[in-house]
Structures are given as C-alpha cells and as structure tokens.
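So this first bit is one chain, no partners, the form predicted on its own, shown in structure tokens.
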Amino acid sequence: MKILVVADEQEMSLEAARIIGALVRTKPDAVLGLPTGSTPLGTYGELARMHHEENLDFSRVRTINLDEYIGLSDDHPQSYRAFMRKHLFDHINIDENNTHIPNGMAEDVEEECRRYDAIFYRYGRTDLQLIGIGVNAHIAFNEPADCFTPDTHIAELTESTIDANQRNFDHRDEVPRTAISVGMRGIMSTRHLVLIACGEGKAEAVAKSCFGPVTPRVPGSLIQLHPYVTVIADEAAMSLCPVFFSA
C-alpha cells in the first residue's frame, strides 16, 4: 500500500487526477471505475481542465460507476447519472455509450445487478478504480455487515449514510433507502485501487481501513488485501494513522 499524505483537499484532487491522466495517456482505451459524492469533485474538475487545456483524450475511455439509487431515473437531478454528467461527462469528450451506471429504474432489480456484473466480466476488470470512503468505512454502498458481499447487489443504506447524503436533497425523507451497488469483488478486481479521503470526519474510517483488522464490519479494510493500492489523503484524514505520527 502506497500512502500519499497531502496538505489539503485540492492537493488530494490534483494527485488523483494526475494518476488517472497518466493512465489515460498511456492507455487511451482504459477502463475506469468511478465513484460519486463530494470527495471526487475536485478530481473530476481537474480531469476536465486537463482535457481542455492539455488535450487529455477520453474518446476511447470506458467507465463503470459504482452505484445508483433505486427509484431515481437517469434524468433525476440527484441520480448518479445526472451527477456524472454535471461534474465530468459533459466536460470531456467521452462517448456516453462507453459510460456505465446501474439502472435505478429497472423493473427487475436483481436482473439489473446480474447485467451489471456482466459488464465487469466483459471488460475483464477495471484498469483503475477510484473510491472514496464513508464515515462508517463503507465503499460504494457496501455498508458494514457480517460478511463481504462479492457481487452487485441491492444495498440497504444505513442511517449514517442517509444522513451524509441528505445534503443533496431538500428533505431527509427524499433520500432513497436502497441502491444498486457494485460488490467488493468488482471493486477489488481492479489493477490499481486509488482511495481518496479528506477531512477529520474520515480519519477513523481511514485508520481502520488501512491499519485495522480486515473485517466486513469495516468494509474499507478489505483494500489491505489488494496488491496495488494508493491512498491519497490530507493530513486531517490521516491524523489517526500511525504512519502519520511516525512521519
């Protein structure tokens, strides 16, 4: 595991974008696993800048997003498809046919989960998987549980996750309670796993995920078993990690 301790959120975003940009330049048809949420916003903004100012070409890139709310259509302003269009896809030259996000309006959600797993099987695996981490150490919508869920599945959101996502909705009761989420096997199958985190609110989750026991009660802890992980976190997010104090 490689850990990059950076000064702040801006530097975290720049470092993550540099890694992704370097991959896209060396492998123009790279498969990227992408998250939503507030943490990757700076990274997506920098990738858009690199496209416009440095001719970073996304025309052959394929993307696989981690999750989508059940019950929200693609054009719902709080859907993750809308999020990705607003913050990345509409600002780069990506072919939207090469972007994959679960269908939150699927009539048969279990079948949609199987369809989504088939995308991973078709590509083999992602070349790079970017992930954030929740305050309870959830990855995508893989919440703390008694066992790791390997495949794409229907996820019941915890109260802490609903609280965190409430900021995107007018009222708490508008936040969906379920989502389609890629499982840990899909996430861990990537060639390069890149975890980004910032703020002291993520410090406990980062410390447990990087240095604690590997347990499904801390979903992020599974990253310790991946052969190629880069953690990019600011000083606040790293403040409870032993490596931070020994630096």
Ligand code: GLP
Second form
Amino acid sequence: MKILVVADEQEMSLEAARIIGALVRTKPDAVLGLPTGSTPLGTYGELARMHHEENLDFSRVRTINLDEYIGLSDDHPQSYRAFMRKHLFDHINIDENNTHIPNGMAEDVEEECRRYDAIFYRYGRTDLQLIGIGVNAHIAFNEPADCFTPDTHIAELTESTIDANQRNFDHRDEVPRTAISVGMRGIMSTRHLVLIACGEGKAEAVAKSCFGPVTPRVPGSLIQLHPYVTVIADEAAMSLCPVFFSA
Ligand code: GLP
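Switching conditions: you have the form predicted on its own, so give me the form predicted together with this ligand.
Up next: the whole complex, starting with the chain shown before.
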C-alpha cells in the first residue's frame, strides 16, 4: 500500500486527478470505477479542467459507478446519476452510453444487481477504482457487517450513513434507506485502487482501514489485501495513523 500524505483537500484532489489523467492519456479506453460523495468533487473539477485546458480526452473512456439510491430516478437532484452529470459528465466529452450507474428505479432490483455485475464481467476489470470512505469505514455502500458481500447487492444504510448523507436532502426522512451497491468483488477486482480521504472526521476510518485488522466490521480494511493500492489523504485524515509524523 502506498500512502501519500498531502497538506489538504485541494492537494488530495489534484493528486488523484493527476493519476486518473495519466491513465486516460496512456489508455484512452480505460475503465474507471467512480464514487460519489463530497470527497471526489475537487478531483472531478480538476478532470474537467484538464479536459478543457489540456485536451484530456474522455471520448472512449468507460465508467462504472459504485452505487445508487433505491427509489430515486435519474433526474432526481440527489440521485447519483444527477450527481455525476452535474459534477463530471456534463463537463467532459464522455459518451453517456459508456457510463454505468445502477438503476435505482428498477422494477426488479435483484435483477438490476445481476445486470450490473454483468457489466463488470463484460469489461473484465476496472483499470482504476477511485473510492471515498464513510465515517464508519463503509466503501460504496458496503456497511459494517458480519461478512463481506462480494456481489452487487441491496444495501440497507446504517443510521450513521443516513445521518452523514442527510446534508444533501431537505429532511432526514427523505434520505433513502436502501441503495444498490457494488460489492467487494467489484471494488477489489480493479487493477489500481485509489482511496481518497480528507478531514479529521475520516481519521478513525482511515487508521482502521489502513492499519487495523481486516474485518467486515471495518469494510475499508479489505483494501489491505489488494496488491496495488494508493491512499491519498490529508494530514487531518491521517492524524490517527501510527506512522504519521506531523511536519
Ligand atoms: C456515500 C457513498 C460513498 C462515499 C461516502 C463518503 O455513502 N456511497 O461512496 O465514499 O458517502 O462520502 P463523503 O465523500 O461525502 O464523505
């Protein structure tokens, strides 16, 4: 595991965008696994800038998002499809047919989960999987549990995740209780796993994920078993890590 400790959120965002940009330049049809949340916003902004100012070409890039709320349609402002359009897809030259996000309105949600896994099988594996992390160390919507779930599945969100995600909705009652989430196989099968984290709210999740026991009670801890992981975290998010020395 390579850990890059950076000064702040902006540096984290630029570093992650630099890695993604370099991949897209060397492999123009790269398959990117992408997250939502506030953490990747700066990275998406920088990728859009690189597209406009440095001709970073996304025309052949394919993307697979990690998750979607069940019950929110594509055009609901808090759906992850709307999020991706607003923060990335509308600002780059990606073909939306090459972007994949679970359908939160599917009539048969189990069938939608199988359809989504088939996309991973079709593409083989993602070239790079960018992930954020929840305060309880969830990744995608793989919440702390008794066992890891390999496949795309219906995730019941924990109260702490609902609390954390409430900030994007007018009322707590509006936050969906369930989501379709890629499982650990989809995440771990990537060639290069890049975890980004910033702020002291993530410090415990980062310390446990990078240095604690590997356990489904700390979903992020599974990344320790991946052969090629880059963690990009600011000093605040790294502050509880045993190897962290403040400058
Ligand atoms: C959501 C997403 C995760 C994300 C997490 C952290 O629950 N499903 O993929 O990593 O939030 O979000 P934030 O980056 O806003 O802290």
